[in-house]
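The chain below stands alone, shown as structure tokens; this is the form predicted on its own.
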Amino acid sequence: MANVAVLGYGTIGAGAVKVVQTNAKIIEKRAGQAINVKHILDLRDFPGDPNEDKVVHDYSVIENDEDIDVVIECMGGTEPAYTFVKKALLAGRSVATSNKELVASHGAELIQIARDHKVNFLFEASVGGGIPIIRPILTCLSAEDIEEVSGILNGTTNYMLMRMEEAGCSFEEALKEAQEKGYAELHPEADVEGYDACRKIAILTSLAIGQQVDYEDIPTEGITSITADDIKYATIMGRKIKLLGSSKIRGDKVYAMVAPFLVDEKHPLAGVTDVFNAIFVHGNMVDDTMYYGRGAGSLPTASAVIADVIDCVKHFGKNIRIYWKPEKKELSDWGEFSRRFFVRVREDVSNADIQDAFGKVDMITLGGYKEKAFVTESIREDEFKAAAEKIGELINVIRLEG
């Protein structure tokens, strides 16, 4: 029997505890031997709970606790986890983990106190939640030269642009409803201005290209520009906008970014809705491939966690290796890649001032709006500033893709 410690009893660590106890048979099945949670670290009781009699208030129960064999960290953040599982790698244990903040900011790091102490840092569950993606590019696109990593990494901000298309409501209401809905937390800064895309698409571009990728480098915007206008430009268009994690791989060249998109309605991203997430990864031999499904929750993302405990405990004594060197990549500048733009002006802004900032564009027109909408040709991102630079301030502006 393989004993197993789990950090943070929240909404991920309880459902992780359900999955090992409600699917115990069949795990043990895959496993090849059975999965018992002894411990449950967290700073508060939980009278009545099935498992208050597991519950640990200090971690040094775990620590000395020779039976333990397996750590699973949900507490989210970076301390103390990043402390925890560091000790526990060290202390020869594998650590499965659903923590996006750990794993961009300290991956390449554990996975290399992993491999030197022959026990696994595993992390399926940092992205995406249950939708299986770490493996797929780790193995099923091992032969790969993967060009792109694009995706839907936050299901909060997708509803919320649902809604907005759906039922034509402002960005203030469609946080509302999902607060409402439990999708958005209080303080929704991390959905909505993209920080947790970002480290979701530095984990996936960092596994793509084996090296260390940043999340502080990687320009982000998030979707509180977006107005229910643009919604309706988008649709006019025959386009869905999105908020789009994306890396652009050319040789040895890597442009990341977060950011909303207009993205055409033929797209496989783009029949994405509700909380779901989808991932689009191309490869220079399969082509387009998707990964999709609930991309947060706690059975779905504890679900992924739980699959990474039983590849620990499959692999007791031998290390799963993980390509990923600690050593920085330096992300090239986004000026240099091109792309068409949506723009939105003033109605006393000239077609002629227009087309002298930014040659030939198709005008969009959208009944009852005193204002003047246009798409760009393809043109560098540092072209496109200068060039809005001559036509002084603008309504908004949303790149494509696709």
Given for the second form:
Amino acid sequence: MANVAVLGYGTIGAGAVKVVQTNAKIIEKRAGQAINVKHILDLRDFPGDPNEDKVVHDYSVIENDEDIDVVIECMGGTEPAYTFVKKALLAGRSVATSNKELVASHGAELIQIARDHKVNFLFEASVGGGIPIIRPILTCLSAEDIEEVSGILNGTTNYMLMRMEEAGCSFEEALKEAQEKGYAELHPEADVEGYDACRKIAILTSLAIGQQVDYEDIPTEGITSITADDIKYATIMGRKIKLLGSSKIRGDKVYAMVAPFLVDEKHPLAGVTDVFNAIFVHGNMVDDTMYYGRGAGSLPTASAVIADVIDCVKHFGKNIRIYWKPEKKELSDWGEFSRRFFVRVREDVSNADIQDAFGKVDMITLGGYKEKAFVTESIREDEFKAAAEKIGELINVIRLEG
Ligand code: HSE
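Mind giving me the form predicted in complex with ligand HSE, seeing as the form predicted on its own was just shown?
Now the full complex is given, and it begins with the chain already shown.
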């Protein structure tokens, strides 16, 4: 029997215990031995909870218990999660985590420590919740030169954009609805400003190229500037507005960004609605692939955590190689990347001035609006910025994808 300790008895930690206990029989067959939750670390008590006798408040109980084989970390944030996980690995215990902040900030180092101690540090649940994406990149696509990873990595904002389209409501109304439904995180800025998606695309990009990408280097825009009017324009253009974490890899150059994009309706990501997440990966041999499912929530995320625990148990004494060099990759400047842009300007900006600044454009007309809107040809981002400065104040700009 393998004994596990769960750090954090919140949404994901409680889900992890439930998955282990509900699916005990099938998990035992697949892991080759039973998995037993021995301790649960949390600051709180849980009177009446069927697992209340397992709750401890001091990490040293877990640290000093020789029976613990695998630590499940579901605390979130970097500290004390980092300290506890590092101690566990150094003590020869494998770790499964759902913690994107921990993986984005310390993933490469923790993978190395796990390798040095012939244990495992696995983190399938840290991106895309219950969606298999880490293992597909590391295993199924390991023969690929990955050229793009782009994803809808945040369910809350995807839900909000869907409601803005369906109900024609404002950003504020959609956020209120998302909060009422319990989708938005404690601090909605992590979702709506794109910070959550930023950490996730940093992890995926690091894995795709096998080298550390610092999330702080990734230009990040959220959806706070998106209005119901932008969504109306998107609809007449046959596009959907989606918050994407996107990395385009061109040889040694990596262009990573989080921003709202006008995605062509034919693009596989365009049909991903509600709180669902999806990750599109393009490899040079396999072509386009996509991974879809619930990117958050207690049981979907916990299911991925426990799959990692099973992998740890199946590989006791053996490290599963994960290629993620700790040396930081310098990201390339998006300024040199070319794409089309959708632009809204005041009605009194002349067509001649628009053409003078941006070159040939396609005008987009939405009846009843006292403004002008257009789509540029494919131009470099730095050229776009220079052109936009000639016009002065823009009502809004959204990049096109596909
Ligand atoms: N707040 C996140 C989302 C869930 O809405 O997708 C966890 O990463």
